[in-house]
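In the form predicted alone, a lone chain appears below as structure tokens.
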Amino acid sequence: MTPVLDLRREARRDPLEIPGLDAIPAEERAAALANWRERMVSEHASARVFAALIPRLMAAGVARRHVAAVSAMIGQELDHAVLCARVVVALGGEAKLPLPPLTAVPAHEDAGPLEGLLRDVISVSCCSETVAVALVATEREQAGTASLRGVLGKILADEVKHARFGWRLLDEVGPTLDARTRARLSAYLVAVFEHQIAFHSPFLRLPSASDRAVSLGAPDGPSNWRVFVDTITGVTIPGLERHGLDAERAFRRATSAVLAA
């Protein structure tokens, strides 16, 4: 049996209000409301990869309060998908939905515990986490209503708590790294980045979106191109340099691998 999400209930404690709906022709909203139930089952599925960190945490020996923050996160990404099932709801959708089959979060069984968490806090919080703030935070000031505007401010708001978590962690253990770790952690990046690149580059594909339809969600995909590359070119890579990790090189050669494909 396909597991199906569903957040009716929850959506319906606190009703959401979006004024001038009415004003916006059909296929505008389509758009939007396809967004939001994208984004309420992917919100919720990305409890499981800071549910995953928890073990990792534990058994790199980082202090407690790491451990802790990542803990709150799980319940962050829950109430996102509560959040986004509100305006599925407002827009006239069902928050009810099947769930994707989710994909494991890789072992690293060929790394010790520090360079697997390193691996996947890179990937999670430096990269994913990064861009989400970036792409929330454009979202927020094209939204149409204070309502919508309210809901993409308390996403944001976590969005930067998970991203600064991982570059601090950075900061406090990059400076014990050993040249070997820092090597396997460079080589390990072009998987990073090819993920990140094959996540994103759905947006490519994706027309420009109407002023109207962006104000209520709708994706406008070169605009959302742009604001990833930008995020990782200019925050993502330099920030990796800067512990030493050859981060240009690896999204050279992961940009190269994916083109190929």
Contents of the next structure:
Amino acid sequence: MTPVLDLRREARRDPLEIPGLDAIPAEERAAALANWRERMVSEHASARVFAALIPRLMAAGVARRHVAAVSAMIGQELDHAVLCARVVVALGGEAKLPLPPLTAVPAHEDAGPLEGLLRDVISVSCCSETVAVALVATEREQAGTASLRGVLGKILADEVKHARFGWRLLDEVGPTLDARTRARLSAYLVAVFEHQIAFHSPFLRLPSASDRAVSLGAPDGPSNWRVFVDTITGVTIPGLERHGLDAERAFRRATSAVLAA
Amino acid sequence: MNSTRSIARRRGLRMAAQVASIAGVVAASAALSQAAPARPATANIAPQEGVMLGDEGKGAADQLGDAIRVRNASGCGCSPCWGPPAPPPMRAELLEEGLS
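To complete the pair, please output the form predicted in complex with its partner chain; the form predicted alone was given just before.
In what comes next, the whole complex appears, and the chain from above leads the way.
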């Protein structure tokens, strides 16, 4: 049986108002609603990714403050789902949806505790959450009402923490890594970039959205895709290179199969 | 409309760069992008090694996006995803290549 996420009660408890909705055509409202619904379940499901980091952090023997910070991130992702549920209801939708497939977080049995942790942190914080910062900050800039700007602002503040956690951990442990571990992590980056491209490629199937639709949170496919590629190439790759990882080569390898076709 | 979106994107990118502590790099790229077509950090990649993302005529996002559309590469589903996905597993051949 597919698990269902039902946040109707949570959304009712603290309703959100989006003024001026009547003036927005139904299809534009529907595009925004679809996105907020997808977002609600994705945010909820991503709590398990942070939960899986806790035993990794402990096994790697990192400072307690990192374990505590990631513990808080689990709750933050769950809270984001409730924020999205409030928007869903405000847009006239139902805050009840099946959860997406809950892909297992890999055990990284071929790696030691620190290398396994860094694989996850690079994927989650340095890629996914760094891209999320750029995407959500872009959306917040375009939000049409104070209430939506507030929701996006809260989500953004947490995404900043989630991304910064990874970059700080790399700052802390990066200098201690030997050449072999750097080479192994650089090899892993190929899988990370392939995964990131696949994860964000649905943006390519979405059309551009009107200003009105974007102001409600409808995704603009071409614009979001550009934010993703610009963040990976302009922020993540230079950031990882700074830590002695061969991120440029890994990205080239990850994209070569697609671009050579 | 495009200029509003481009300003919003630039601000988003700048915030991500600040988080990763490479604000200087992106500020420079942003200044460059106002004067010329976007040149990503991978602009110096040699074409014979697989990719030419720094093409003057087309940005990295357009090139990669076009290629994925042509191949009809699949993502995680038919709609965009939010929230970090589970990291991917390591592939044995990547590890062998990386250490050779």
